[in-house]
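Form predicted on its own, single chain, as structure tokens, below.
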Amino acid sequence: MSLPLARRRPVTALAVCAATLALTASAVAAPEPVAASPAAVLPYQDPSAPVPDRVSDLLARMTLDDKLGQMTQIEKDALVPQSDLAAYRIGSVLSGGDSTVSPNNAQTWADTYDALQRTALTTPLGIPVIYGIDAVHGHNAVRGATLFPHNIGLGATRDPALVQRIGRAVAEEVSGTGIDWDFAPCLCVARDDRWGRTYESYGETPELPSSLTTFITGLQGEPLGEGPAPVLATAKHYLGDGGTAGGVDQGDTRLSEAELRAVHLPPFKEAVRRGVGAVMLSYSSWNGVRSHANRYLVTDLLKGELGFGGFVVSDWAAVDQLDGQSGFTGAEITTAVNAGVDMVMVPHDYKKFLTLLRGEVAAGRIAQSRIDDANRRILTKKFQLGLFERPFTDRSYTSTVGSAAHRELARQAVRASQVLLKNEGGVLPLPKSAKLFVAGKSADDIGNQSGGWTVGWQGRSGPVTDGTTVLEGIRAAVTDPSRVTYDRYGNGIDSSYRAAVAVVGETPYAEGRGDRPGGLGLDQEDLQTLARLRASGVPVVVVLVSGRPLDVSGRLPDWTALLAAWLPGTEGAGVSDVLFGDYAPTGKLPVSWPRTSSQEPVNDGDGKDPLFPYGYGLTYSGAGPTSPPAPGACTARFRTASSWQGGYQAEVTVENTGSTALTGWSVDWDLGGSRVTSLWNGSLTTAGGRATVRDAAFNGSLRPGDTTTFGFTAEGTAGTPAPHCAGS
């Protein structure tokens, strides 16, 4: 495979010149750059050569220190002095959850990236660094970036095409700051809502996160590097971190292998089929064995059985925790690398780490072949990304950070993620002319509605970044903003209001701090605010901002309506779009909603009786014409998402091209000899060599111009079918 030309980073002579420096320079001091003739291009520098050939040529020129450096990833702020990046041949840099730049804007991030890359390119071989960051719901470390709903909200949309578009938008904003590797998506299957990372999961069944691996295609292009602004994706956290006993972060997943494979493996299998470039391991254990030490899961299953060809990276300081003590030991490093870890997220004490790693190789406890395999995997991705030809920030994407187009896409995702759980008496949608009272700690708080991993690891309340709060969205939607009264605590309400909108729920958190083994109830401030609103006699509409279902069954009779808004991100106007009926709610629960905290864990198919079942979600009734509409017009677009020997995965986008709303649709096409083996977001029948897919309960209703997507895997060859769509 030749190097893709679509990365579009500025081409500089630095990468070519640096690679022709003397190959015998010491690995403990950064060498001085030496200019070289452009004609002296080595085979690995030839962009027309196949990537495997370039990797082999480069590997043959690398010293052991070069190779060990490629396996090392360090925190940007730990790099003191910056020249150590070249002196120790470091292959990767990351920014942790609280790592930032000053001033925190896209331009400074790009300048920081380019400065580090210039240093890396002064090494004899001029191997560029790959820079990683947790852009888990947008480029969330950068103030002013577009922040999308966290994964649990995207799971409620059931829309793989939308999620792929979000992946593309995130790739553009990340590329605009120079960064080329995203530690996303999280493909965990969250089975206990007490876990503090539940919001990082698309849902509790393996089918839902598997269908939303489209985010990977959006980030990377198809295949990796084919297209503008490719960013390496990371499937995390492998394997089973969503199934730990009691929902304890970094805990133990106690399952049989059959259960592990049935529940937690499918999303990673689908990610591998999509060509995901990296896989990050979990802190958690499977039946007492930590993932970072589990050769069977990493080497035999992931790399062997699933055929993963990318590289495996450890989580933050996870390797030095294998023995339960802080600080690296040679034994820990050997255990992890021999288990299949290709790159170690150190992230701070890189000098000690490299000394120990070198000693383990010298002692023969880590084979040279294992070092070469890790390097081959890492270098392949660097070549496929185009880093050797275009190592610096493509500034044409810097202006996309927080752009109007991306914010509009995020607003679409917000409204598609809203799940209506109760609507007594049809109080929703609210009239735009109504006199309304708005209350609650999250009504006017970007930090609360964005959650954790927002300009900081744990996130925080307040105006942490740019965006539109739910209150601002409400005021923008109504005909007369003066008829909207806001008081955070619900003080001053009386019976003159048509309704009270209470925006309540959780405040920001991330893993560890977010674990709630003691219960999932509302806090005292929320309860007191809701009591004041109810005492007025006004209908109370609760908008719940949270990263998971909360224990609300005891309070639900007091509320006229309940809308699960999840953690919507920066575009709070998407919530008001649904409150006022500009868009009917279409979201469906990606998790089962417990009756009480003590019912956890509760999941689809486990025989328990949740308050609201998986897949539940209301929409507005009584809207539109009173008689059934005439059959509507729709089109269907077929796209092969990925293919492999003997099979493929496809996605079909259905669009309402008529002037009236659809209440249902069906799509049929000639299978061309192939056989559908699994399908999501619809129901399938086959007859006479043709397939017919009808809408699911949650995606049949389409307004004019709206789209939805279903997908399937099949045995055989995709071909180029022309699907026919019929609406009703």
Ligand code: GLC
Contents of the next structure:
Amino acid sequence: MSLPLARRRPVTALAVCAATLALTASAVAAPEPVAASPAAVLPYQDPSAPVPDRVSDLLARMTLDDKLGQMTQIEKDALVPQSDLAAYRIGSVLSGGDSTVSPNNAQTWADTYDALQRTALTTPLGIPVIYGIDAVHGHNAVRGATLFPHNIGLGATRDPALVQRIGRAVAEEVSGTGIDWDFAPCLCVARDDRWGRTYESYGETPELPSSLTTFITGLQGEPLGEGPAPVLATAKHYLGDGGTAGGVDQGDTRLSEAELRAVHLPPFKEAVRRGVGAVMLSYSSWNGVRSHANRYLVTDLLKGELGFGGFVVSDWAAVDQLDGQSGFTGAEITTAVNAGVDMVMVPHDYKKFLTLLRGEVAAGRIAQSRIDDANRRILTKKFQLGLFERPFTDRSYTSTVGSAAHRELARQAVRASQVLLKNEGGVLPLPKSAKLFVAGKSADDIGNQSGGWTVGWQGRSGPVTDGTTVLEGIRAAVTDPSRVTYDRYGNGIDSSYRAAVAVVGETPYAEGRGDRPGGLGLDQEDLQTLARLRASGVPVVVVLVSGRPLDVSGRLPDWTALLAAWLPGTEGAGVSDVLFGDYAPTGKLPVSWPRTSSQEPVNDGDGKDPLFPYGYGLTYSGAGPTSPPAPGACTARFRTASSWQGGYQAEVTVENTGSTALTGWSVDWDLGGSRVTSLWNGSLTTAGGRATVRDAAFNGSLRPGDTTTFGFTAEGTAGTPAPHCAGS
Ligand code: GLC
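Just the form predicted on its own so far, so send over the form predicted together with alpha-D-glucopyranose.
Up next: the whole complex, starting with the chain shown before.
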């Protein structure tokens, strides 16, 4: 019996009641029932006591079964009967990608959560359960929730404050369904865009994901639990998931320790500094050793050197993979727990798991001190979250799910995430009075624009949830919607239109199912649609809805404009805001854009020559509500170093003529028909007959008066270009 509390509010006197334990003989020996104390407030139940004291008092009262249960996380749908939650003392429940409730709405999720919590509180010590879910771009399991751009789009915003506000909004919607733990943010550093989880990464450099760990602060509050509706954040997937060879999901990251530390560790270091409550391990391996078995990475580096005080959770059934056989064994459990895993996402056979785990402890292969350390970490976060005092849903947040305020924030994030890559003749922004043709499989498809992890693990095309498609945004923006014609395949286009907007790209996917080792080209439907539009002679504006850069260089000459929209989520009007100039594009590439798929991996500063470099992004000339930061003052002087029949070598000297240091610069000039064949000390992109060279990461900043030089060889004649320099 437990207090019939209708909502998450202070539980002043926790009713502790004796429970008859229905444990099977093969599982564990039933501990002695604990005498009830009708309204006693034991030290661990005293919210005014220091958390470490509460943890120590509770730990001292716990049986081994209590402790092993706290280390066990199971899928909601695997809990049969629900009373097993108490009988086996299970400490955590999750909803995996396809776990849902019916009807799928915030109210039902909250009711489901509260029912589980009421069961958990019937245990002798009344330790509340902590419930985790993947809210990776909003509360995406819940139909009707606000879906923000996936992380790759947020990386394009370069806006840590915006991402923190998004974390807060997500915390409100997640709390409104009772759930207390978000398996986000992914702090993966995506180094090969063929990886199916590239869109879950904020970007390809360690600096960008590190800067956007502000999501953690938004989600948890600062410190954890302070402020309303705190939700535990999870830095994932530790370590090196975005660096596997060939971008193979769950593959092997083959790097020296120095490279691993330089590229993949910084975001986790920043997350720990921000007080992230949990870290989820990666399925992937480092030089052949699986992260879930790597004591050096998990215990020595993460918990020791970085001082991580939260708890480590395994990934879904990741322990099963350690011996290369299906299912899990006691030996695999021991390997993972002794490596530093504190909570195991089993996620189904909890009886077998607990039997094996208890057997490993009894045999002395897992020390009691390791069990106590894991429990101390888990209980500390439960206390800091306020779960003991507020175990049930705060229904005052349920109405925030899909609220107008959150959708407006999401629309702002969509605007800021758009990256303009080509804009020939200034075809953008489009006049709102223009006669427009809209085409493409993703123009009117909220499922495509939301991508994976949307009301289901893999997501899917179609009207999967509530929101605004790109086409609906366009129709709402123009002065006369009857002048907007839509045909998915481009049928009916003719030369009477001012422009054709083709919204094309990828259909939803998640994890390994999104791996594309065979290439990143557009699919046949898109190519046929684009050909139809091209044949009309009307300027074609391509809006790419995709989880990563795609192989477009062969088609780019046929397109008048190209806008990378990434996976914008439910607020497609944010894309039309940019198309019509209500918001000038400010997005910058979070990943290098390859010339072809075979160029992968291509990353900032690796000396390769991508189609568009990391950090590239155009805007509109003239005022817009948000124009990019004023460029720093710099000049570029062009010198032909040598020339020969049909070619030449040139050097360009960049000088900081301003009064502040430049952290970056770009130089662009008209190629005049020549073609750059090689370049050093910068990263080149060419588009529309112009060359743009940006500083390479290793250039560092340029002090006032300082100069730096890049050089190149080219086919053709040098001419006397007047290079334009812009600094930032
Ligand atoms: C998945 C993912 C992980 C997610 C977990 C729970 O396999 O790798 O990112 O948090 O399982 O859904």
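Numbering follows the first chain given and starts at 1. Please read all numbers here as calculations on a predicted model, not as lab measurements. Under this definition, the rigid core comprises the largest set of C-alpha atoms superposing within 1.5 Å between the forms.
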**Message:** Checking residue 51 here: with the core superposed, does its CA move 2 Å or more between these two forms?
**Reply:** no
**Item:** Core-aligned C-alpha movement of residue 675 between these two forms reaching 2 Å
**Value:** yes
**Prompt:** 2 Å or more on the CA of residue 614 between these two forms, with the rigid core superposed, yes or no?
**Reply:** no
